[in-house]
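A single chain, nothing else alongside it, follows as structure tokens in the form predicted on its own.
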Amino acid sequence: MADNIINVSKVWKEYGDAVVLERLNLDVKEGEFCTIVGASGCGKTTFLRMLLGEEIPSRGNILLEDSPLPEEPTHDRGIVFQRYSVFPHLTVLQNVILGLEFTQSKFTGFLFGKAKRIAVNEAKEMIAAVGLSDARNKLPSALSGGMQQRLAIAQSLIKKPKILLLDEPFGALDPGIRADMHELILSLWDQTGTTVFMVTHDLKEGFSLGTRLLVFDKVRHDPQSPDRYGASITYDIPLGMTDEKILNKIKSTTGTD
């Protein structure tokens, strides 16, 4: 059996006298594919970023196999925002081949002679993977929400993170393209092995891509306060194990699709 990737214990985030998250409690195995729902403002991206390393917990621990997780983004933990996050004056090759110049190159952001050519060829292999062959070339102003969805996995995934974690990644695409980005990132998935934490305002994505479904929100609440608690992980379910009553009962506390 796999071993715990991630473990939350008794976090909080709060902002001054503002309660964002309360009483998180999470383990997660290394490969798995957590999808997290909830009402707006109930604190899932806040959740990312704290993974990310953007923010720290108010309270409590967060463990990345079994040390604290580093207080700032590092290379084993890669992101996919709704909005695409390329750089629009570099083509698809350079905009891949750039995440291992960072990683590999951190003092001067730049690769040359063999490790070049290995970075190179690393880069076409994942933006072959994506379906991105015939446009590795072009600059991405040139490529549909789809492709430029599938180029910001590509530069992700092309660091090998132990941990991606997907921020609405699909949310403003088309449904016919979504259900193409669903197929890709399972298949990704399952090549790399990469425990994956997404965020997604559907739900029935949320229960169709992962392995198990966390909902976020407020079990308290303080109508003269409405910022006095926070949200918490109200359900943990594993999927396949689900069923209709299950799914119109997370719709009816969380206001979700």
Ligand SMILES: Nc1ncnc2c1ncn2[C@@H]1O[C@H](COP(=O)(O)OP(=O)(O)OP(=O)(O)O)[C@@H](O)[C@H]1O
Contents of the next structure:
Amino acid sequence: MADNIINVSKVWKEYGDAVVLERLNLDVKEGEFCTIVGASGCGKTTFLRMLLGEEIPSRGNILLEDSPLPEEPTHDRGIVFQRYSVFPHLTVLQNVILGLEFTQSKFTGFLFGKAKRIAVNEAKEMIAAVGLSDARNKLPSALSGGMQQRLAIAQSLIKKPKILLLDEPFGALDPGIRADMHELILSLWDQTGTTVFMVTHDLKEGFSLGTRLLVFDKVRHDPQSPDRYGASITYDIPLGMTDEKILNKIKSTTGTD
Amino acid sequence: MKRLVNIQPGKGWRIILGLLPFILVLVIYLFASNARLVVNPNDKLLPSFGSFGEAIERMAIKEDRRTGKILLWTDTKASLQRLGMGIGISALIGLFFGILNGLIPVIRANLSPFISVLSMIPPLAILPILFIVFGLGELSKVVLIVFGIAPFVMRELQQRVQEIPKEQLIKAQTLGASTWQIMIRIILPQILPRLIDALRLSLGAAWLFLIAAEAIAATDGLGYRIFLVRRYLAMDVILPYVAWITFLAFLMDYGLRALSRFAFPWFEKETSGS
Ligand SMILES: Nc1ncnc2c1ncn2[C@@H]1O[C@H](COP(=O)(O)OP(=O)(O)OP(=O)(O)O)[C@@H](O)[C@H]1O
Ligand SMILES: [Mg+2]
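Same protein, different condition: the form predicted on its own was shown, now please give the form predicted in complex with the named molecule.
So here's everything in the complex, that chain up top.
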């Protein structure tokens, strides 16, 4: 029990009459890398937003290290969205230092002198780890999509989050760049040992990355009112146990590819 | 032959085409003025360029016999002071309430309807109230400008704040930011260039309210002067004054744009790119 970092039990999420997610049960150990796949609109983002504390389950509860999840985003859960995760008015370095400044400088939000130098050095290491050293003083608008996502990852990881949430982080990238990003995220995950949840539309990505694959899908259907039943976790497969047959089966049920 | 929508004028042509309307107006004016002056040399409606020169000399170069001051400069200084204070105060109010309203739902619920109603009151309709409450001095003119443009700036900035992607606010929170830190490190710097945009958009209204207030109660100012000399049909003074006001308005707009480009290089890239 104690070694579960996340504990989801009997969680439902409804918006008005529409049930989005139902009967979610999930235990995740520290350091696991879960990839989440499922049809569009089945509630993957909603699930991440609940883990983030941005949304609150309608029923059931989520525990983080055995205590109730804070009901708003906090520094122990990092996030990378598909877009808009970085601040357009700050350079790469400033974007990464920001997380340190927020905790160390409550009033002005800026660091000065020695504290600043220490923070800059830490940020530079983080930037080097995601391969952006050459772009340190550039604005996000001058970066490619892949570089912006690298920046967003660095920005989150400098906070050493217990959990890193990735919502289709590479969805908007070219396939070639995506492969680089996979390598990057795996090596960072390896180094930091943080627990990762990653939503993807790309089933291949779900199969090749991570330690565990979660498939979200509706079990029950009501043709008269499609919102009557929500999705739940239909497959929960440890990596390495996956094969072509399961892949095709998931493909056919979720309609993803 | 290309379609009209695909024809791009070259650089030289663009300048010529741009200048053409100005030249046209000048030429038409010259002809009309000439025609009237031939019939009646004392005609005041469309003065010749010579009488403009004399008027400009009288207003802008020589000291006024009665006051010993150069009228154009005293007028300009008085007007710009009022305008500057009005716009400055509006900017501060707009920034303060725009950010609070845009970012904090409780305050928005509390103030947004009030500000919406406030912004619908026609400012000129309350000018008499301002004169009664604040007297005929500088204060009521500044307050009129503030009343005229601050609600617009507030609402505009509130909208711009609400347009900042929610992802950014969430991201900041996951980086450990407090509400205050979100405000000063994420919202404020991104909203400043939008403040400049909003001020540029309200310059026209600010001038309108300034001139209206000066026309009704003042002893100096650009608006005061043109309404004063109207009594003598002094078109030779009014037209150069109007040109001067237009020029000042243009300079202010240009200055604000230059400031935005200089101070917020990221903003230009952000809005012109992607
Ligand atoms: N705030 C909300 N209010 C009402 N309905 C919502 C809200 N947020 C999400 N939904 C609904 O919940 C369902 C799941 O949305 P969600 O964004 O989680 O799907 P998703 O699996 O991430 O889809 P995609 O793959 O397209 O990103 C959708 O039908 C959506 O319309
Ligand atoms: Mg989604």
